[in-house]
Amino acid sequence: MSVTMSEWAYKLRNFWREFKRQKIGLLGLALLIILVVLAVAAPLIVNPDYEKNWNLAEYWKDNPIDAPPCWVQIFSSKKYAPQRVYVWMSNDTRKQSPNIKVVLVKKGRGYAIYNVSMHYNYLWDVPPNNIKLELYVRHKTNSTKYPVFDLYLTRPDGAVLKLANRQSMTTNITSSLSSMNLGRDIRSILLEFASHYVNTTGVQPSTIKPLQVIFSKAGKGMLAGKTPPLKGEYTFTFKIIFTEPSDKVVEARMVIMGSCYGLLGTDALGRDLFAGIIFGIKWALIIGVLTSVISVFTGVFYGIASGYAGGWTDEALMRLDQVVYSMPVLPLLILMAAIWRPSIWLIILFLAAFGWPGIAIVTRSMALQLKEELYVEAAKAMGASGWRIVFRYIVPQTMPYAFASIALSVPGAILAEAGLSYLGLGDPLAVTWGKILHDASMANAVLNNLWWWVLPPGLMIALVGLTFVFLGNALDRVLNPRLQR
C-alpha cells in the first residue's frame, strides 16, 4: 500500500508541476476557488431568508422597485438617496431609533393623545422612490371606537402640509407618500401647495410626482422637477387621538425606499438582485458539475464496455448510442417540463441522460486501441479476468480524457438549464440566473433600460462557463500527450 501511495503522490506532484505551467489553467482554478467560496459563504454574505422568500412579493414590499445599484452615482454628478429603515418598538429599547419619537401628550378619562414624529435628514439630489410610514397600535378588541389621526409634513423651509385626516379601522396605519389617499389624494394637496409659487391652471393632479415635489425647493419649476433639491430635515408627525385610554402606539416604522439599492439594484418586485446572483452560484455549480460527472462517466464506461466487448454487443450498443445521440434534447426537455413539475434534480437527470453518447463514441475508439496493446494481451495470457483488465489497464488510460471532458462539459449544462429557466421551464423554487433572466424578459427590462437586471446574470453565466473552459483546456494539454509541448 505504501508503494501505491508513493506512486500516487509522485503522479500528483508531476501533474501539479505541469499544470502550473498552464497560466490559463491557473486563472481558471483561481476563478473556481472564488466561486466555490462565494457559494459556501452565501448565507454569510446575504440574508439566507432571501432565497426562501424569493417568490413572495409581500416579503420585498419595503424595497424600492426597479432601483439601480448605488455605485452608479460614481459616474453621475447627482447623489442618490439610499435605502433606510427606522424602527421604534415600545417593548424593546434596543429597537428605538432616534429618528422616531413617540410622546404621550395627554391622557384622561375616555381618551389618550399621542404624537409620533419621524425625522428624515435629506442630503441627496435624487429623491427616494417612496416613503412608507407605519404605525401599529394596541386597540381594545371589543370597542367600536377607533383612533383618529392627522398626518403633517414639516419641510426644511418651514412649510407645513397636512397630508391626512382620517379614522383608522385597523391596528395598522400605513401611509405611502407615492400613492397615499387618506382622506385626500396627496397629489391634490401638493398641487394646492405649489399654486402659491406657480400657475397651476390646467394642471391635473395625476401628472404630479409626489416625491419630486416634496423634496424640491419651492419655486416656478417645482412641479416639473426643475428647481434644486431642498436638503435638510423633514419631519412627519402623526397626531393620534385614542378614544380608549388603554390604547397606545406599540410600534412605528419609517421606510425610506431609496432611489438606489445595494450592489446590483432591485427588480420589479423589489428583490435584491445581488442576493439572487450569489444564490445562483450554488445552483450553477451543482447543475454544471453533477450533470457533467454523471454524463461523462456514464459515457466513459458505456464506451469502454462497447469497445472491449466487440462483435454484436459492440454493434448493438453503438446503435443505441446513435439513437440517443440523434434525439432532439430541447423539445424533449420542454415535454418533460410539461408532464412533470420541473425541479433542479429532474433537469440534471435529463441533461445527463442525453449528454453521454458523444463521450461514449470517443472512449469506445480508445478502448478498441487499448485492448490490442501488448500489456493487455500479456494480462489475458496470464489469466486475468475481463473485469480486471478493464479496470486495471483500460479505465486508467481513459481518465485523463474523462477529467478534461468533465470540465469542458460544465458550461453546456449551465447554459442548458439557463435556457430552460429563461423559457419558464426551470425549477420555480430555485433562484437561478436563468430564472432571473426570465423574470427580466417578462418585465421588458431591456426596453425599460433596466440593465442591472440583465447584465449581471448573463455575465455570471459567461464567467462560470469560461472558468471551466480554462480548466478543461489546461487539463487537456497536461493529460493528453499529443497536446503537450
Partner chain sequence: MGLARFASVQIINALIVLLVVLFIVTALFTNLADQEKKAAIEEAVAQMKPPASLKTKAEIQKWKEEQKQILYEREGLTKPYWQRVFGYMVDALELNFGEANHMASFKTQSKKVSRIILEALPNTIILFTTATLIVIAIGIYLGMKAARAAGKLLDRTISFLAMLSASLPMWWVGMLMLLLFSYKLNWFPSNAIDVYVAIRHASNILVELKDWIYYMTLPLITVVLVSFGGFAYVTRNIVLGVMNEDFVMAARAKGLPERKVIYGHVLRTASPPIVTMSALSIIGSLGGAIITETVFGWPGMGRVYWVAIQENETAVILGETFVTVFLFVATIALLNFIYGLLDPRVKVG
Given for the second form:
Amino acid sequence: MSVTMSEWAYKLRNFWREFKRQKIGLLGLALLIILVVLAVAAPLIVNPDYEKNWNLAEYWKDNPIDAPPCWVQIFSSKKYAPQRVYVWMSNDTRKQSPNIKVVLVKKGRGYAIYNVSMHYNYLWDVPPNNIKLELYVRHKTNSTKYPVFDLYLTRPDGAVLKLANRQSMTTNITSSLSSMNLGRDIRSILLEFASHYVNTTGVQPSTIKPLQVIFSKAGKGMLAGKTPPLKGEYTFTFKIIFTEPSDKVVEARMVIMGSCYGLLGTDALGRDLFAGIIFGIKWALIIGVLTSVISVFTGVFYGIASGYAGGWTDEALMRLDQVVYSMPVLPLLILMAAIWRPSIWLIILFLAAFGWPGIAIVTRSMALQLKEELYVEAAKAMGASGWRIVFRYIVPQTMPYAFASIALSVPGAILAEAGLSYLGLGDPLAVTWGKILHDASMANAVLNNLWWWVLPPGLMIALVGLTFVFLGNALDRVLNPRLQR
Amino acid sequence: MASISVEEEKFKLAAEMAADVILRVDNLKVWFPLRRSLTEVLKRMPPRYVRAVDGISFDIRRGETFCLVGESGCGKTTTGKAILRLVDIHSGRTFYRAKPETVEELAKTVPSAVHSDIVEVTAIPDKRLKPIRREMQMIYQDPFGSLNPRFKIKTILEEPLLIHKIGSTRDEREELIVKALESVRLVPPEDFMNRYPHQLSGGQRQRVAIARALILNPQLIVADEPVSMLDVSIRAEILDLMIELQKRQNLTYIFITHDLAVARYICDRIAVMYLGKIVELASGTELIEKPYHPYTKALIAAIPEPDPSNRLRMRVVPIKGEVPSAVNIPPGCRFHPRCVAFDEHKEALKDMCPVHEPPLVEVDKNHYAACWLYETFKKS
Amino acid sequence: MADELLRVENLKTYFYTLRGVVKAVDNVSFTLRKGEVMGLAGESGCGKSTTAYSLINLVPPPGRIVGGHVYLDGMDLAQMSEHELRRKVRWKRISMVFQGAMNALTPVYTVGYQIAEPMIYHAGMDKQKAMERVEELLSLVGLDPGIAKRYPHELSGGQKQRVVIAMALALNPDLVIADEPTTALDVVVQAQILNLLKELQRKLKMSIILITHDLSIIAELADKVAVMYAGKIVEWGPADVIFTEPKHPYTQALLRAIPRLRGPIDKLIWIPGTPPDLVAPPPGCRFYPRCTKVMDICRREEPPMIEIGKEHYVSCWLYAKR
Amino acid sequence: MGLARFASVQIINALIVLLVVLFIVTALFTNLADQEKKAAIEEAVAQMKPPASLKTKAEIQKWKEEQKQILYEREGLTKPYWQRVFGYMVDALELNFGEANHMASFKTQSKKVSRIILEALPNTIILFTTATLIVIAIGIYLGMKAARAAGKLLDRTISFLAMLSASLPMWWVGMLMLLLFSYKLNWFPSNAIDVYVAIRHASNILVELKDWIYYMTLPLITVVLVSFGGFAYVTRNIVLGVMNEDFVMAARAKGLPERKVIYGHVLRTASPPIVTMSALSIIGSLGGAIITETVFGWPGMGRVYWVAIQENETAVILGETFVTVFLFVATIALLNFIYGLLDPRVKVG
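Write the structure block of the form predicted together with its partner chain for the protein whose form predicted alone appears above.
Now the complete complex, all chains and molecules, led by this one.
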C-alpha cells in the first residue's frame, strides 16, 4: 500500500512542478479558489434570505427599481442618493431612529393629536429613486372612528407643501412619493408649488418627476429638473388626529430608495443584483462541475467498456453513441424543458445525458490503443485478470484525459443551462445568471440601457467558463504531453 | 468404452513426446477473422480470414533456443503469442511439460487438460490459465512500449508477484525484485527501483523487461525480436545476458527474429517461416550453410554483411515479386509465385507446386524442408 | 582537389532545449568527392541525422547551425540565405531520401505529383512534361509508371521507398543524402533497394551520403566510411581500411559486436556503459568512459584528428605523436 | 463507385439517427399533445348545442359524453399509446405538425406549423451559412498564421480568443452588441423582425437586399465574433500537428517556397480533420445561435422557438425540434461526405 502512496505523492509533486509552469493554469486555479470561496461564503456576504425570497416581489418593495450601482459616482461629478431605511417602533427604544420623531401634541376627550416628523438630510445631486413613508397605528378594533392625517413637507428653503389633507386611514398608511396617490395626486401639489416660480399653464401633471422637483431649488426650469439640487434637511410631517384616544402610532418608517444601490444596482423588482450574482456562482459551479463530472465519467467508462469488450458489443455501443452524438443538444433540451419544466437537478441530468458521447469516442480509441499496448499484453502474459488490466492499466491512463475533459466541458454545461434559463425554461427556484438575464430581457433592460443588469451576469458566465478553460488547458498540457510544445 | 478411446487418442500426441521435449505444437492455426461489411453478411458470403499462422508443428527441447525466422507478416510473432495463449487459436493443440506444482493445480481446475506431467495448454479455458502463465513468459521487441510508462521499475517488477501472490510482505517481494535486478546486471538495484522507464536507456529497459519475465521463475520464454530495436553494442550485450541466464536457470527460449545472423549466434535450431508456414527447419549452422528451400536461400542471400568488397558486386537475391497478403494465400505451395526454382523446373513441377501443398519432410539428417523440389526428386 | 564536391569544416549544430544546449554535431569535418559514396555510421543519438540535415541547412528547431562551413562548389551553405538555398541548392544540387518513406510522402497528393513538384517549381517544366519525366523516373527505380496516379497509402513499403528515391533523382542532383533508407524494410526488400541505389549511383555518377546505424549496409555501398560517436567523427577513411583494419577502439568494438552470417561464431563484444549525455559530454575524449584502452590524457584532452594512412583519419590519443 | 457508396452510407447513418431522435421526441411528446387535444375537444363539446329533443340534464350529459367519444375516436385518441406515437411519427415525417393556437408565420401569417417553420428556416440558414463562411475564411487565415508563429503574440491572442469564445454566451454578446450599436450608437436596428416591414416597402431587389443586410449585420457580426477564435484555434492545432510530420520537412528539403509548403502540403493534409473539428464546433454553437436569434429578433428558427415557448405552443416546439434535428443531422452527413472528398484514404476503406 505504502508503495502506491509514495508513488502518488511522487506523481502529485511531479504534477505540481509541471503545473506551476502553466501561467494560465495558475490563473485558473486562483480564479477557481476565489469563486469557491465566494460561493461558500455567500451567506456571509449577502443576506441568505434574499435567495429564498428572490421571486417574491413583495420582499423587495423597499428597494429602488432599476437603480445603478453606487460606484458609478466615481465616474460622475454628481452624488447619488444612497439607500436608507429609518425605522421608529413604539415598543422598542432601540429601534427608534433619531430621524423620526413621534410627538403627542395634544390629548383630550375623544381625540389625540400626534405629530410624526421624519427628517431626511439631503446632501446629493441625484434625488432618490423614490421615498416611501410608512405609518402603522393601532386602532381600536370595534370602532369605526378611523384616524385622519395631514402630511406636510418642509423643504430646506422653508417652503412647506401639504402633500395630503384629511386623509383617513385604517391601520396603516404606506406611500411612495413617486407613484402613490395620497388622497390627491402629489404631482398636482407640486405643480401648484411650482406655479409660484414658473408659468405652469398647460403642463401635464403626469410629466412631472416628483422627486426631481422636491429636491431641486425652486426657480425657472424646476419642473424640468434644470435647477440645481436643494441640499439640506427635509422634513415630512404627519399630523394625525385620532378620534379614539386609545389609538396610537406603533411604527413609522421612512424608506429612502436610493438613486443608486449597492455594488451592482437593482433590477425592475428592486432585487439586489449583487446578491443575485453571488448566488449564481454556486449554481454555475454546481451545474458546470456536476454535469461535466457525470458526463465525463459516464463517457470514460462507456468508452472503456466498448473499446475493451470489442466485437459486437463495441459495435452496438458505438452505434448508440453515434446516435446520441448526432443529436443537437439545445433544441432537444428546449423541448424537454418545455414539456417538463424540470428542476435544476434534472437539467443537470439532461445535460449530462447529452454530454458523454464525445468523451466516450475518445476514451474508446484510447482503450483500443491501450489494449494493444505491449505492456498491457505483458500484463496479460503475466496472468493479470481482465479486471486488473482495466482498472490498473487502462483506467489510470485515461484519467489525465478525463480530468482535463471535466475542466474543459464545464463552460459548455454552464452555457447550455444559461441558454435554457434565458429562454425561461430554467429552474424558477434557482437564482442563476441565465435567469437574471432572462428577467433582464423580459424587462427590456437593453432597451432601457440598464447595463448593470445585463453586463455582470454574462461576464460572470464568461469568467467561470474561462476559469475552467484555463485549468483544462493547463491540465491537458501537463497531463497529455503530446500537446506540449 | 468409446470415450476411453477418445481420451487415449487425445493424449496420444502427448504420450509420444520425448522426455526432453518441453513443448509440442501440433498443426497450430491462428486465423483472424476479417470484419465483414453488411453486404457481405447479407449475401451470406463466408467469413474471410487473415491466416497468420496456418498449420505448423514442432517440438521444443528443454534448454534449447528455438528460433522462428522470417519477414514481417510471416506469422512468427503470432506463433509465439499463440503458444502463450495471447491470441485466439483457430485450431491445433499445444502440449507443455509443466512443473509438478502447476500440474497439481491444473489437475484440480481443468483435469481434462492434464495427462501425467503434460498439460494440453490449448484445452485450458482462458480464466484458468493463470498457473501456466507463471511458467511461460514473453519478452517484447520494443523496450519502450512493453513497460508501463506510469509505473516505477519497482512497481513493474512487483506486478507479477502480486498477480501470482508470491511474497506475502512487501519486504519479501522487494527482496525478490532486488534479486531479479541483480540477475540482469542492473546494479546497484536500489538505483533503478525508484526510476521510471523513461529515465532508462533502451538497453536498461530491455533488461528490466527480462527481469520481469524471469521473476516468476518460468521454464519457457518467448522472446519476440528482443534485440532488433537496440543499437549494435547493446544488442550484443543483451544476447550475452540471455545466454548467461539460460545456462543459469535452464531456460528454454523461443527466439523470434528477422535477422538470420542473430539467429545463428543464439539459436540451436532455426525454423524459417513464410506466410504462416514453416518452410525449413534445421540446426542454425546447417540451415545457413546448406539451405534447401528456395525461400531460405533468398533470405540468406539478401542479408548484408560488414564486408567492404560487397560494394563492388550486385547482390543476387533469387526471389521475385512481393509477399502476398495473408488473406489470399496462393494455392499449392504458397511460395511458388515468387519461387525462382519453380520457374527453372516448371515442366517437372507444374502439377505439384501450384496445386499441392508441400509437406515438411526430412531432407537431410534433422533438416526439414517443405518443398516439392526435394520431395519430387527424391521420389523419382 | 578538383573532383571535390562537398567540404564540411568544423560544423557545429546545437539544439537549444529546456534541459540545456545539446551539442548534437560538434566540430565535424569531412570532404566528399564527385561520384563518391560516403557512409556515416553511428549508434542512435550520435548526431548522424542532424549532420545530414545541417548539410542542407534544414535543422528542425530548436536546433541550429552555430558554427562551421559547408562548402558545395565553393558556396558556403551554412551561411546562405533561406531563399538562396531554396533556389540554388535544395533538390537541384542536394536531395534527400528520407528515413521512413511512409512519412516522407504527403498523404493527400498522388505520388506522381509529389515527384513532379520540384521539377515544376525549380526547372519550370509544365505539368505534362513533368509527368512524362515522372514516368521515366518511376521506370528507372523499377516501378510501373502507372503508379504515378496512386496515393501513398495505396503502395507497399518497398514501393514507397522506391518512389522516395525517384523523387530524390528528379532534378539530377550531385549529391543524394540517404538517411536510413532501408530501416523498417524487410531484408529481401532491403537488398533490392540497396541494389537499386548501387545501380543508380553507377549510372548517374552521383555522390551519396548514406546514413545508417548498420555497418553492414554501409559495406554494401560506401567507398568511404565515417564513424560518429557522441556528435563527433572518431574515424574516417576508405571502406576497405575501416572494415578490415579499424583503428579507433570504438570502431573496433562496433565491428566486433555485429553477429556474422558466415565463419566461426565468435563471442560478440559489447561496449559497456551508455553514450554520454550531449548536454554535458565528458571532458577530453568523449569515448573514454567506455574505452578499454583509456589513458590519462584521454580524460583531460580532446584527441586531434590524425591522418594515420592514406585518407584515413582517426581521432584517438593512441595514435597521436606526443 | 467508392464515393457513391461512401455517400450512401453517410445518408443511411443520418436517416437512422433521424428516426431514432424522432422516435424519442414523439414518445416524449405524445402524452402532452394528447392532453392538449383532449382539452380542445372538451371545450368544443362544452360549447355544442345539444339537439332540442334532449330535455333532462342527464340526457344532455350523456349526449355530450357521446360526442366527446366520437371526437376522440376521430382524433385517434382512443388508440393504444404506441400506435399514437407511430401516428405522430408519420405526421412528422410528412411535415404535418398541425396548427398553432395563436402563433402565425412571419410572412403570410399562416397558422400552420409547417408554414411557420418553412418561413423561418431560410432566414436561419442564410444567417448561419453566411456567418460560417466568414468564420471559416477568417479562422483558416488566422489559424495558419498562428501555427507558423507558434508561441508568438498572435498565437497567444488566438488561443485566448478561443478560450474566451468557449466561455461566452453568444446571445449575451448579442445583447451587448444591441446595447452598444443599436441603442447607444443607433447604427443598426434593434429588432430584426422589422425586416419584413422594411422589405414590404422595398421598390426593387437591390433595396430589399440592402434591407436584409442592414437587419442582418448585427446578428452576423455577433456570431462571427464569438466563433472565429475557436475555429482559428482548432485550425492552428491541427496544422501544428501536421507541420511536425516528416513530409513537411521533405517538402521543405525539396526547396518548395514556404507558401507552397504551408498552403499546399500542410493545409491540404490538415483540411479533412479541420472540416470535422470545425463542423462540430460550429454545430455545437448552433444552440447558442438559436438563442442569439431571439436576442436580435431575427425571424428565424430561434425566434420561433422563443415565441412558441412563451405562448406554450407545443406543436410548434415539436415541429421546430424535429426540423432542427433534421438540419443538424443533414449537416453532419454532408460534412462527413466532404471529409471523404478531401481525404483520399477514406474512399478505399
